[in-house]
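The form predicted on its own is given below as one chain in structure tokens.
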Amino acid sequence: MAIIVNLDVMLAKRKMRSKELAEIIGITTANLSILKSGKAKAIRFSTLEAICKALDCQPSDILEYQED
């Protein structure tokens, strides 16, 4: 896919565990380790700003998108 998700490098910069953030978010350790692994077909706008406002980062810290 030509979508990258770097919330394991934005998780490690602000030396957050996943359990800790799935938590805050109010998503599954389960969910998020999809999300994380890539292997997500979508992300709702409202997890997305959930992320985003815990490891106070913008969208484009997250996703990346590379040519295949």
The other form holds:
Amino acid sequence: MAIIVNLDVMLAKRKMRSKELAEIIGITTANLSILKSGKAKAIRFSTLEAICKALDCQPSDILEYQED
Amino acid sequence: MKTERKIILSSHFLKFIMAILFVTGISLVVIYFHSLNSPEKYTSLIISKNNGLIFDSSIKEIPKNYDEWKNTKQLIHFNLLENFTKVRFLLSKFTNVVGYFFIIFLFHKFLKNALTLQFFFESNIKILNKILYILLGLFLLKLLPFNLYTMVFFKNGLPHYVSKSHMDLNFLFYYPLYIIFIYLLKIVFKRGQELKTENDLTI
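Next up, the form predicted in complex with its partner chain, please; the one we just looked at was the form predicted on its own.
All chains and molecules follow, beginning with the one already shown.
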């Protein structure tokens, strides 16, 4: 996949657990797992904003483009 | 709540039609075997111009020979039909009834799925696909010359065969319409499922 989600890396850097993040941003752990595993087809700006706010980072820290 | 009630009502109606079709199917089998044993009970049974099997109470007796038949309304009496024609005719009717029964059964299943008010999933697309194949099968069967009726008259102990046919080409218009409609529905549901998956995977 061309877009890589580095949510795991950011969570490790911030020493935060997935469940905690899911509670803060208001999504289910199942949906967060979909996002982490790269199965997600799209991400809402509101979700991205909430993740960036919770992890105190930029969207580029979470999303990365890699050529196939 | 209102929609659910409508779906339940429609589901009951479909069950009623299924029961009628079931009885019709059984009746066709019973008519064939019973007519072999007691043909006198089927003197008023004729094949109508729409290729339907009807009991005409105005018919009191069957013409005994070809000349007698020629002087009457020239109806196709069930008892006069040659056995192969009888089997072919009843089999075509039976196949139609079975086909319609399964179509209604699948629609009923579709309605049951709709009770959850979620329409766009694989099961519904599979149901539409099955309906499409049944309709295609029935259409192809209709193209076969099932409506050629051969009657047997006896003259001096020798059989005299008379063939008569009722042409009904309405199906050439209706069946492709049904098939196209179900096909379009299938495409819509397939696209709907794709959009639903996309929506479900949007976080």
